[in-house]
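Here you get one chain, nothing else, as C-alpha cells; it is the form predicted alone.
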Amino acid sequence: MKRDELYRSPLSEVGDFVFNEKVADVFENMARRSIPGYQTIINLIGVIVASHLKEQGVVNDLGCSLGALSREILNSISKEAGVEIIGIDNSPAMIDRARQSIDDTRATFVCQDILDYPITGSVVVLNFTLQFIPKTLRDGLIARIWREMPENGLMILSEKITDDQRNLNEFFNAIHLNWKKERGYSELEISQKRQALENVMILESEADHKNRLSKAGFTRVNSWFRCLNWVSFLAHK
C-alpha cells in the first residue's frame, strides 16, 4: 500500500481534488488514514450485504473506487450464493485498478458515470459517494435508485457530514484534524487537502440525508454507524 504524500510540498496553486492516476496510487492509504472507522465500516457493509443476500442476487457498487468495498463483499459470501458484484466508477484509473487486484467471476467494474447507470442490484452501496455529486442532482439519483431497484431492496449510504449543532462540528472536526496528524498527516497537507476538496467534496447534515432517503420511497431509513462525522445509513425499500 503505497503511502499518500500527494500534499506534502508546497503547491503554487492548489487545483480541485481529481480522482486521477497520482490518487488512484495512494487512495487505499489516504482513505484509511482520512476516514475516521473506514475499515469497521468496509467490513460490516460485507457483513450486511451477505445477511441480506443469503442465497442470490446483484449488488450495485456506486462509485467503487479500487474495488476494496467489492472485494470484502465477496470475502463476506459463499461462492455458492449466485451473487454478482458490478463495481461503476468514473474514475479510468480506479475502475483499471479495482479489475487487476480482484480476480473473481462474480465481480465487473464499469467505467460510466453513476448517474447514468442503470440500477440493477438489490442492494445498492454509495460508499463516500455521493458527497462527490453536484447537490442538484443528488435527489434525482437516490430517487432513480428506488425506482430501479427491485422490491426488498436495500441502499447502503456513507458519507462525511456537517452536524446541525455548530459547537458539536466544530468540536468533531477539532479531534478529526488531531486524528490526522497523529495519523501523520502535517498541517500543510492537511491544508492543501482541504483547499483541494473545498468545492468538490459538498457536505450535507443528517437530516438531509434521511429526508432524501425517505422522499424518495425508502423505508426504515436508520444511521447503523457514526464516528465523529461519519455516517453510514441503511435504507428499505
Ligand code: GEK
Contents of the next structure:
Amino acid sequence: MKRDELYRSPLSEVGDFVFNEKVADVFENMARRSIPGYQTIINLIGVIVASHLKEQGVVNDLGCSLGALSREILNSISKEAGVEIIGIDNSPAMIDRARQSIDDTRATFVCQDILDYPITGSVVVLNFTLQFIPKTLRDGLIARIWREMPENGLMILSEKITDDQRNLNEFFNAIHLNWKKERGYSELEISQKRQALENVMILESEADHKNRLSKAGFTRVNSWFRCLNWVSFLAHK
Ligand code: GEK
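Could I have the structure of this protein in the form predicted in complex with this ligand, to go alongside the form predicted alone above?
Full assembly next; the chain just shown is listed first.
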C-alpha cells in the first residue's frame, strides 16, 4: 500500500482536490489515515449487506473508489448466492484500479457520474460519496434512488458530518487533528489537504441527512455508526 504524501511539501498554490491518478495511487492509505473507523465501517457494511440480501440481489456501490467496499461485500456473501455488485465512480483512475484488483464475475465497475446512473440495486451504498455531490443536487439524487429502488430496498449512507453543537464539533475536530498527527501527517499536510477540500467536500449535519432521507420516502432512518464526526445511516424503502 503506497503511503499518502500528496500534501507533504509546501505548495505555492493549493488547487481543489481531484480524484486523479495521484490520489487513486495512495487512496487506500489516505482513507485509513483520514477517516476514523473506515475499516470498521467497511467490515460492518459487508455484514449488513450479507444479512439483508441473504441469497439474491444487486448492490449499487455509488462512488466506489478502489472498490474496497465492493470487495468486502463479495467476501461476506457465498459465491453460490445470486448476488451482483455494481461499483460506479466517475474517476477513471479509481475505476481502472478497481477493475484490475477485483477479479470476480459477480462484480462490474462502471465509470459514470452517479447523478446519471439508473439505480438497479435492492441495496444502495453511498460510502462517503454524497459529501462530494453539489448540495443543490443532493435532494434530487436521494429522491431518485428511493423511486428507482425496489420495495424493501436498503440504503446505507456514510458521511463526515458537522455537528450542530458547535463545542462538540470543535472538540471532535481537534481530536481528529491529533489522530491524524499520530498517523504521521504533519500540520502542513493537514492544512493543505483541508484547503484543497474546502470547496469540494461540503458537510451537513446528522439532522440534514436524516431529514433528506425521510423526505425522499425512506423509513426507519437511523444512524448505526458514529466515530467523532463520521456517521453512517441505514434507511429502508
Ligand atoms: C470507499 N466509497 O472506499 N459520480 C461518481 N463518483 C463520484 C462523484 C460523482 N458525481 N463524485 C465523487 N465521486 C469509497 C470511498 S471517496 C470518499 C469514496 C473520500 C467519487 C470520487 O471519484 C471518489 O472515488 C468517491 O466518490 C469518494 O468506501 O475520498 O473521502
